[in-house]
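Take a look at this single chain, the form predicted alone, given in structure tokens.
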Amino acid sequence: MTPDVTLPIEGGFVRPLREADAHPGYVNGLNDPVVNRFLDAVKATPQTLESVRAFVAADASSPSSVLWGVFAAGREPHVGTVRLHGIEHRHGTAHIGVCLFDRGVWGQGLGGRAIAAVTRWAINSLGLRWVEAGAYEGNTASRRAFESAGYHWVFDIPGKYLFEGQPTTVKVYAARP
């Protein structure tokens, strides 16, 4: 799915990405392991620029995925994705995760208020009433960014999951209109 919509955000703006917004720096920082710390299948194999195309594809032709990319005032390419996936019309349903691989721009919050803007428009475009996302309990900077965005912690996952070969808890946290 890629809406024909561009949302502003405080500092800048988020917008469906295309195939043609592939860049280096974009695979630089999932290949980035300070980057790609918390996130799973990304670090499965070195990502490439012909990878990154491919996801970026195939979340265009997904009836039940955007990919947002984060766009920061005075700096192109864009820095970073909110990627709704998951989304379940039935049920009104959806998860949503995000990935800042500029590290210049971290601590400023520019997370928080893409996450807010996609899922303001989930839950007024789309008609969802949930849209859930996960972290790690160790990742912190996520963890914030979810709550300033409005969402409120709803349950733990203990020791389903591993990180860095140890089994963690998945603190899950939902955003409701």
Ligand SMILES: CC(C)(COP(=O)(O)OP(=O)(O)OC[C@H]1O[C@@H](n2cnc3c(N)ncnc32)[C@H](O)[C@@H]1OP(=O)(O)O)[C@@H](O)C(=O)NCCC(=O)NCCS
Given for the second form:
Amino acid sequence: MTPDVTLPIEGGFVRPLREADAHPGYVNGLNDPVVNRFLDAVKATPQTLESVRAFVAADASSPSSVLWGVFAAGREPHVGTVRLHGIEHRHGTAHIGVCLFDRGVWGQGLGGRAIAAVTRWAINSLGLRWVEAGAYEGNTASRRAFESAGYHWVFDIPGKYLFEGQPTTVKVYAARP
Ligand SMILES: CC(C)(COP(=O)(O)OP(=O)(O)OC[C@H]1O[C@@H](n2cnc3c(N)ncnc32)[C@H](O)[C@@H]1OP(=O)(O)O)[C@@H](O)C(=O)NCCC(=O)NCCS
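Switching conditions: you have the form predicted alone, so give me the form predicted in complex with the named molecule.
Now the full complex is given, and it begins with the chain already shown.
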């Protein structure tokens, strides 16, 4: 989906991305091992402008996804993404993921505020009742960002997923109205 909406957040804004928003900084950030350390699918294959364009286009046309760009005030182009996906109207649920691929904006609370804005939109505009995020146990920044956006821990998945070759725990968080 590509809803025509811009959500202001402190220090920037978020809006749905279109294929033309793919840019070299986005691609290079996704290939940065510090950025993609906890991003399983992203680092599975090297990202290119073509692969990123295809990803953005697929979400833009999917009825069950909205890929939001995170824009920092006074900076173009976007510095990260918040992705709502697996939107399931029958249950009123969705999944959410976040990536600030520009490390220059880390540590300012932008990630948490972007998650909070997209979550509010999902609850208020799509009528969802459960927005779910999973984070590797060791990804403290991600866990804290979701908690600061109002997410609560709901359950753990111990040992199912591998992190750097070792079974690890994925912590699952949810936001509800
Ligand atoms: C996770 C991410 C979105 C966080 O965004 P951010 O805007 O930098 O986060 P914030 O500035 O709100 O920081 C969140 C909290 O984590 C803390 N934190 C940040 N980096 C940390 C680190 N390496 N270790 C421990 N705590 C850390 C911050 O101090 C802050 O704590 P607070 O809530 O008590 O103030 C960003 O780091 C990112 O995109 N990482 C790469 C992709 C990724 O891992 N995505 C999540 C996959 S589940």
